[in-house]
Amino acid sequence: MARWSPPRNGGGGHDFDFKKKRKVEEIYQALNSDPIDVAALRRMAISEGGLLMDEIRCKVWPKLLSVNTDDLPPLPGKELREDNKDYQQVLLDVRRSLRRFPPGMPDDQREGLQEELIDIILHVLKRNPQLHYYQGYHDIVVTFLLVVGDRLATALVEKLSTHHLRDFMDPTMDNTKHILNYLMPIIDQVNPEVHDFMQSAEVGTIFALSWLITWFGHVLSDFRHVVRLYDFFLACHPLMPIYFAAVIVLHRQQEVLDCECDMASVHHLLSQIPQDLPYESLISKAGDLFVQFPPSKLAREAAQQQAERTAASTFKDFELASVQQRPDTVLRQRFGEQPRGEERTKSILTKPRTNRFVKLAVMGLTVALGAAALAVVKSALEWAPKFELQIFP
């Protein structure tokens, strides 16, 4: 078994404090264990600061995804592009991905990476014909490419696509819609006032679609924040991104409540994700909420979201969003076509509540992901392909 050595000075120079140095040492200790201590690596990826640097991510991400780095597939060849049904769409999406590359990168270097990005995507799709490309997939793939390089990225993305991302890669968006349906029940458990306001506005969940299917890679401008979230998501349950989406909404709860209670206004507010979020605090709260309200406890409420069929949760809106119609335009049209009825609004606002003070206290918990991290790790380790059948009716 290969033995890993920590980078000198922790890779961060003289200001690399003792706490970070200690974490680096613990990560390499877990990597050098026999067998490798994957549970410890998951805890390190979840806890404050995540995996700290790309040099460590190159070693730990494969372990989190159970990818054997000693047996990587050969690099894909250009023949993949011949008569490939996805090639033109992938090409268009990759050409539009300029902002996903570091600012100031020379054009020839960026163009070379874009070619590699196309090849990785087509390679994974060819090897897994059950998977279907979706717009936004390239935002996830480019993150892996920039961190670990093309060959390892190909292996990691293939494993990720057949596990964490596979529901997004079905022929239809049904499972993606089901996952989004967990957003409102999570918010309801923590802040019923915000939940009811959003229900009254009939804003639905389309504003969070790009967050979910790109693991926030498409909407965050700072690459450091993107890879920090990827550390977290790779170490956790596949539904953790929707919990993180919920805590972003809850973090902005006062802005939401101060907004006009109509679909267009609330959607516009929420779709403009702030870039200065307190990421470590939100990660901690997302882990907290997962422990307090695991998917099994929310499955019934998530199923009811579809039954209510608010304007923004109908499949027609998802079809429109998937072909890159402007979501705010779509929602305004829907809002004009289907005005809220007074009786429906009244029934939402007068919905009986029980034990709310206990639930409202949850967001005040900002743990250092000790016990919470252990519970999240345990659920991630126990997750299996049967997961989809267990929670999605």
Given for the second form:
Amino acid sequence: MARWSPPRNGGGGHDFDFKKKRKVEEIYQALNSDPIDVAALRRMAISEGGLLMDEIRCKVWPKLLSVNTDDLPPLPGKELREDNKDYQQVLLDVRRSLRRFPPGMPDDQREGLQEELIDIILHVLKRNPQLHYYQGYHDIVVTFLLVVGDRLATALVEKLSTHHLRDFMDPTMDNTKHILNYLMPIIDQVNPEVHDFMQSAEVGTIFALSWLITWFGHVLSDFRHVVRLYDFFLACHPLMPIYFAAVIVLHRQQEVLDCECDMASVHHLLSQIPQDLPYESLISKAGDLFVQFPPSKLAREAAQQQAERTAASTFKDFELASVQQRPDTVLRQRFGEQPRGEERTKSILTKPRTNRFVKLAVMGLTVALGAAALAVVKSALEWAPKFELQIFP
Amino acid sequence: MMAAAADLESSLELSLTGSGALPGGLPPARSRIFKIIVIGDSNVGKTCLTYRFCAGRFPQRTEATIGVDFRERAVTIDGERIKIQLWDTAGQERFRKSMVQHYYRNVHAVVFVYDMTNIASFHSLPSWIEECKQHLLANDIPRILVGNKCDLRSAIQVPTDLAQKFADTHSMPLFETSAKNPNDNDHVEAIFMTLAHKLKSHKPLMLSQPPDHDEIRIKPEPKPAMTCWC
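Next up, the form predicted in complex with the partner chain, please; the one we just looked at was the form predicted alone.
Now the full complex is given, and it begins with the chain already shown.
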């Protein structure tokens, strides 16, 4: 097995403080252990600062996605662009995606990368005819291209597309809409007042659509923030971006409540994401929320958002959710907790978080549970739309 | 969009809650809102048009719109302050069905946009019109047709007479314009202001009220060909 050593001048020379240096060492230790300590890598990707450097990301991202870097698929030839139903749309979107590239980059270099970006997207789509391109997919792919280069990006994006992003790439966006339905129940658990306000404004959830399907790549202008979030999301359950979206709304709760209670005002406020968010603390909060209100717990409310509170749906929903949400069940068992009353969960949130790292670590481990590591992805989501078909034939 | 938002940040001080006359017999202090949805194929220039109207200039860079973006501008028409809300939608088909429908609610007018240099975007119009019919309950909602990018004269694929014929068939006024042409600012402005005037003279307040007069119906304009002013 290849042995990696930490970079000598790790990232920022003298500024590279002790804490970071130690984290770098820990990451390399996890990379060099046999077998590779993927659970530790997940913890590193989640905890403060994430994976710190692109050099490390090149090594760790493939491990988080179980991609074998020794066996990368060959890059495609130019024939890719002929007879591709998505080519025109991809071309339009990539040509317009200037903002995703570093500001000082020379035009010819950027144009070269844009060509690579088109090729990666078309390549993945061609190899996976069940996947459908969506506007915003290019915002995700460009992040991988800029961090790991075209060859590795192709492999990582392919894995991501058949797992984390799978639901966004259905023929329709019904599953995506369903995932957005998790947003309001999460907000309701933490701050019912904000939830009720947003419901009366009828703001909907489309303001968070681009956040979800681009993993915030479309809306954050500082690339460092984007890759930090990608570290986090790659290490977590595929629903984590929706928890992060909820945390952003909750972070701005006062602004929301001060807003005029109508769709336009609230949509306008929320869709303008502040660029100076406290990312590290929001990441911790999103992790906490995930642990306290795992998807299985929210599944019923999320389904109700769509089913418009059809009473008959609730029981079966819940049954289905509990069967299919095994990883979360396991998670709860690890905590030795039974499902709690609402009162108690709310009071827990207001207490100081003393065991955050334990929770986050468990969360990392939970996602990594053996074969479930990536199989979690679809199972978390696929039952609901099917079930709705049963209610509304 | 980010920059646009800062530019467009206008005080949302509308006071629809202030129902009833104020003391002293003054008319109720309300600001009317006209909600206009802008639809059409990807890359026809929906974002640029709405940005141009709301910010007064062509945006430096626009990206694909994901979902729905919102822009707003306050105008004064005949002494009345009115807010024009433009809902700028994603062009890719997959966003339409499950995503955008929420934003058709309570819409006062529809702007269909095609790219004059792209005949395919013109040929898509019937499906956009059909979709619009499915979402909007009322048939009498004003609709206009905008051909964008008329500044690219050598690349025009959609002749004006063809577009005019189509517009006539569907009882819509046609405008050919360019969101980009710096001399054309008045024209983009005129398009939306024409629509606002029409809405002002015909529409009740945005709060849904039962239609009280059958004869209040938007009649198709006698359509002078609004030729390109660029």
